[in-house]
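Just the one chain here, laid out as structure tokens, in the form predicted alone.
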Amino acid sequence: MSQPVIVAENLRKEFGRVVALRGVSFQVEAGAFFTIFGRNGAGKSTLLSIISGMASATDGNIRVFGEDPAERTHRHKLSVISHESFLYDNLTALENLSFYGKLYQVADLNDRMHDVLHQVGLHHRRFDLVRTFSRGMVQRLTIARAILHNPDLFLLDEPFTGLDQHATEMLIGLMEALKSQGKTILLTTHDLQIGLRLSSRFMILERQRVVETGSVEGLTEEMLRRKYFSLISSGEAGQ
């Protein structure tokens, strides 16, 4: 059996005296799709930053690719895509992917770039400054942006945040093709019907708590529901 892709174990981390994870445990096999459900401030995004390698846990232990992520041994295995786009508004959509196509030192880059403003449906913008882009154009390049490496690991935290029905469409197809392709995918969402449908496993986070991990295989998106709030509502009963 192959090495999962990300293991975590006992992760804990603290912000001064705010606790933004507590004795988080999980791992993601390789090729799954993983849904992280949970409201704001349960601790998506702070988990994914240390994930991704941008933030070290205070206690516990993360592998990702079997090594320490904050080392950046495997960045170029892995994308992040958020609400927050990692462009430069001043470049345009080209000069965008040039920069982060020479950073990570991708083949055939012209040709790359055109295939993945084709495949986000920004061919057509490849020469218009990125500040002159709607929310949803942006995400759409920072969906490009993305996939350009063609990495192994996307993390992607909350990227529907902004996105008007065509975009959030385009976005859940492009997962559903990575998924085919056999690419490991993190998602965290509060969007229980988008996680469901994408979805292979799941986990809720509550107060900064794992509160359950699963299979969705036989879930309906009303038993989700209802456990999902049914273990919410517990833990504002326990504040």
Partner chain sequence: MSVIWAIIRKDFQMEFRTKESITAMWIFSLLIFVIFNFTFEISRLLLLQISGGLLWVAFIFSGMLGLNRSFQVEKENGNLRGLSLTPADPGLIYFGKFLSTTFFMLIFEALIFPLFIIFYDIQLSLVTLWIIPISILGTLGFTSLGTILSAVAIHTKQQQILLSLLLWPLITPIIIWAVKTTGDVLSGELSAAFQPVMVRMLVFDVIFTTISYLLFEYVVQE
Second form
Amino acid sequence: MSQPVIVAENLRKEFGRVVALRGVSFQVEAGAFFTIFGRNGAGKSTLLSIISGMASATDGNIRVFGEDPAERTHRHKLSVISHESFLYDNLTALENLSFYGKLYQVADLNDRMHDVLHQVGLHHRRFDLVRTFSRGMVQRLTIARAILHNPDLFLLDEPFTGLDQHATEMLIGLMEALKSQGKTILLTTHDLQIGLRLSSRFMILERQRVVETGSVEGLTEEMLRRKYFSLISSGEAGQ
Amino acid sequence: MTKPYKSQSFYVLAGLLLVLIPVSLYMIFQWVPPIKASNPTEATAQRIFYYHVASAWIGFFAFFIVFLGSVLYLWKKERRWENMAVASAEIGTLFMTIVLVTGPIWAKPTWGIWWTWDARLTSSLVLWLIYVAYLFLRRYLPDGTRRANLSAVVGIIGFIDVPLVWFSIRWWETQHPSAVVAGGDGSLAPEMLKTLLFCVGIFTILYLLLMQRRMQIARLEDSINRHYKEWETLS
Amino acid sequence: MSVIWAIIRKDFQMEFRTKESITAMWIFSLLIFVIFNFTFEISRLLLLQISGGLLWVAFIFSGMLGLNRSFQVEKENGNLRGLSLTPADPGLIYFGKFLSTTFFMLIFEALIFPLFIIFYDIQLSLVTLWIIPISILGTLGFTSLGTILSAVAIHTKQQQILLSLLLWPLITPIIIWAVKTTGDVLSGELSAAFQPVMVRMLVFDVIFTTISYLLFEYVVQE
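Having seen the form predicted alone, please provide the structure of the form predicted together with the partner chain.
Now the full complex is given, and it begins with the chain already shown.
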């Protein structure tokens, strides 16, 4: 557990007029809950794309589980949860899981599917189409899909967008459970309260640069809020 | 960075064209003897042939450069290759448009019709449509690596399709004996050939000049936007 | 291989639940036949000459519906991104989508062809069986490019119009060859050009399936 899961050194992503990252360095230790705060366009999504191997950096070094994410060898250890579910509305809950399970080549898929469906409390609805699900149920199935292949690293890209209070609490509960299982979690959000409640370390991105990084120990929400707003530009901040 | 708006190559190319374009016009309208035609209008209209063919040549060449830029971009992921492909696609489409406009101008007095589904005209039209679609794709996407990737993919597929379109349409025409046209007997008088090659030459220079300008504009746009962002960061 | 199979299976599960794609394509073709009947009043002799074209107009216009539908489901919940985030090779994802859209189109073609025969009183003979390899080769040509270009187009808001703009000019060769060979078959007499044209269609299919397989990675990159 000594080797950090994510090591980023001076990551830059520039393309023509688009500057998405201007030299970002940070490390995420195994088992850490690491939160990246920042406004839209601060570079959070680009960073997660690079970590997941969907995009490549123009310059700098990135290692995830000690390997270059562009090689896609780390994909089975990784799971992405965003505000999009990646689920098919016209498939049943079980069919959706079975499909993703095959793409991830999950061993003992059948047992595993029933297992995760029980975990998220959807086992009784496993033969129902996703399009008949409520938002909260879709969210729970998304979680089932994300934990199906038992990944070690979770990338949570603004997962609270569009969730109601209940679904938000449910997602927070899941993250706490994952944290206690020793999973590494990287969360991007602009919600300071939730981020502070969950994370062990945090980083603030502003205008494609890291402006602050540290431990949440001894940090109150008020302190974080003041720090955050002093670092990001005034007035237009905090959507 | 050097001052990108002052470049020697621009003045050299522009100077060459300033001299050579009038020469080409002299060759086309004075030096080349008129073709044997049933009426004088047809003989005059035929003189558009030199610019028409030269434009078609530049069109094809430009589309090849789109392909080359697309391949290099996917390999190197550098902005300049994307810029090269896009610049060439725009210029190629422009020259193909010239082909499609001058074709009917020539066709009307010669064959008595503006348009015929002749293999060359039809292929030119289909190629034009392919690259217009390429430019449309770019309009529909915001700037960034995704747009660069997607347009490179289309730039590659499009060019590989060019010979297939060309040969399939030629073959299709032979299946339709009713189709008009015998467009000359194919052999060119020595003066005609020389004039044609000369026109192809100056159109190539024109292409290079336009490419150089267009890529410079792209570079300038990028650098202005970047300076603006830097300034925004500092403020 | 399991990736390709999983995608095909998933698409078939959805299709046989909703029957949206194949039914829509079928009805649309039927509409084309009906409208054609009113827009062109032609003699039986002329009809025989152009029936190959009519059949492919129906196949390809309806095929556009199928393609759009096939990629609409991959866009709805960010599914294409979800697929690309799995360890699966993007080339295999391409093959899965390519084969499933091809199968849908072939099923729809098999269902509309009998109707075409009835409507236009096509004389059947052993030669008519050649329509099967022609349909397969023509459809593969259409879907090989259609699949990758659909994946390109879904990144824009104008997905459907853009797909048409991109795909139509590129598949001109396939349209030309498929119409010609189909015309031969429907007239009951194969011309000398039949065999070489079939080979050309096969070459087109192989070229663009290979190219698309290689390029699909760049289509899903961010």
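Residue numbers count along the first chain shown, from 1. Being a predicted model, the structure only gives us computed values, none of them experimental. For the two forms, the rigid core is made up of the largest set of C-alpha atoms that agree within 1.5 Å on superposition.
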Practice item. Could you tell me whether the Cα atom of K77 shifts by at least 2 Å between these two forms after core superposition? Key: no
Point to revise | Core-superposed C-alpha of F133 shifting 2 Å or more between these two forms | key: yes
